[in-house]
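Next up: a single chain in structure tokens, the form predicted on its own.
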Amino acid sequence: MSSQTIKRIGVLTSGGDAPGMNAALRAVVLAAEHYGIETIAFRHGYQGLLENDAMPIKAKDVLHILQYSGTIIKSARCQRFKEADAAQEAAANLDSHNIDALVIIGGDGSFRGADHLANHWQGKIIGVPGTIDNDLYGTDMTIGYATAVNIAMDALDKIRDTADAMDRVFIVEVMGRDAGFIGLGSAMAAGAERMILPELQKEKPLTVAALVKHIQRVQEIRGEGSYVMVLSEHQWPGGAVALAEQLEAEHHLPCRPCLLGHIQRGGAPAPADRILASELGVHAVELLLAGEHRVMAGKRANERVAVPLPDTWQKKNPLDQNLLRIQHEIFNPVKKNRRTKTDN
């Protein structure tokens, strides 16, 4: 299929919602209309695609949605879509609407579904990275990550106030069970004393003894005060609640847990997410017009890129090693200054 034959595209949002998905949807619809292409939206992600829950969507429907979180065309998780017959049903539904190409806004699970669908459908498929986890290879930032970090930072700032007032340890649990980007970003932005991230746990799992030793050493150096820890979900048995109970019961540390949960997905998208979503939504449509297929519209080193869909989940998007170094060593009060008198 050449780009000249693309007259109608489909669009859906899939998986966990991310702030900025509406901005990405808006950009796809406006760009398509700019290039003379009709757009059909499928509600509730792949589930809606299987149920043929489709509706035409035009510029007038999306003009003023970029400031809203969530997704106006809804999202869902659909386990059945992994099956071959489900992809075949989806292909038949797309063909029934004479759709030439499909834009999928979501994360790695959504992209796996997109790649699976490509094996059973002749149209072109482009992914747009919408996930707060920032864990997709090939793009420096994913839509929703900046807002999630802002929300976590705001909560950590407020928790610091009450932790300081009572000289308490607080454990704040954030999203990111498989990737520590939110944990690292929010911990650094809010000045947390400790991070427990999936990447660090794989390298050297933290023990309660080591954690208690660090807390006590920080208190010795700084005096009485607060100690705030950021814990990525699923990185401790029982999560923040169990760890807090263990620290208080076994080591007599006044400790309180706080689970941020799904509030990290809500709220008005940050400017960075609105801008990124707008750029990548347009980029997705222009990739289709350029004949691209089975790729993600991304942005790397300030350049727009097209990343093969399998690369987005098969290759690793690493944490910034310099940020880890700064947070672990430079900002860690327990680490000694290794500079000598001869250093400049």
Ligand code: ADP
Contents of the next structure:
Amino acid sequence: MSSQTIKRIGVLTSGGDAPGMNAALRAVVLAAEHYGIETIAFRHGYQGLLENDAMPIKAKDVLHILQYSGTIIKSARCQRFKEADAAQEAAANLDSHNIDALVIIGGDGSFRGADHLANHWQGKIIGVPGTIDNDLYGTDMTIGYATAVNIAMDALDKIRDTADAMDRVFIVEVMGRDAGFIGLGSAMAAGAERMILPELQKEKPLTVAALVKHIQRVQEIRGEGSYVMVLSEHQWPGGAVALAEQLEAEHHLPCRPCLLGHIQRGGAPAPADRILASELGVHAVELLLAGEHRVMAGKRANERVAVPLPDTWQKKNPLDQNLLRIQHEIFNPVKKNRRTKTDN
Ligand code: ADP
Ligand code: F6P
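Provide the structure of the form predicted together with the ligand, given the form predicted on its own shown above.
Now the complete complex, all chains and molecules, led by this one.
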């Protein structure tokens, strides 16, 4: 199919919702209308595609949605979509609306689904990176990440007030699925004393003994005050609650857990997410017009890019090594002390 034949596109949001998904949807619809293309939205992600839960969507429906998180066309996870016959059903539903191309706003799972659908449908498919986890290769940032870090930072600042007042240790558990981007970003933005991130745990798992030693050394060096730790989800058996109990019971450190959970996906999207979503939504439509297929619309080093869908989950963006070094060495009071006192 040539780009000239694109008269009608489909759009859906899939997987865990991310702040900025609405802004991305708005951009897709506005860009499509600008280029004389009709848009059909499928509600509830792949579930809605299977149920043919479709509705025409126009500029007037999306004008004032970019300030809201969530997604007005709903999102869902749909196990059945992984099967071949489900993708065939989806293809038939897309064809029943004469849809020439589909824009999928979601994370790595949604892009796997997109690639799966591409094996069973002749239309063009473009992904837009929408996930708080920032775990998609090929784009410097995903839509939703900036807001999630902002929310985690804000929570950490508040925790710091009470932790400092009572000289307590706090463990704040953040999301990220299997990636430590939210953990690293929020720990640095809020000046946390410690981070427990998937990437670090893979290299060298932290023991309770090592953690206790670090807490005690920081307390010795700083005297009274707080110790705030950012824990990425799934990185400690039983999570922040279990770790806090261990530190209190076995080591008599006054310690409290705080689970941020889905709070990280709500509220007003940060400007960075609204702007990125607006740019990538338009980029997705323009990629379609340029004849692209099976790629993600991304942004890397200030350039718009088209990334083959399988690369987005098969390759990995590493954590910023310089930020890790700064957190671990320059901002680590124990390391600083070691250098000056030769106590390593
Ligand atoms: P996210 O897109 O946020 O990573 P999920 O991992 O839950 O979210 O994926 C969203 C949906 O994408 C799944 O519910 C499923 O419908 C579809 N999906 C995920 N992995 C695959 C796969 N390997 N094949 C086909 N569809 C998939
Ligand atoms: O992928 C986004 C995300 O919020 C992850 O950070 C988290 O692990 C997961 O989704 C939570 O999923 P659910 O909304 O199904 O609880």
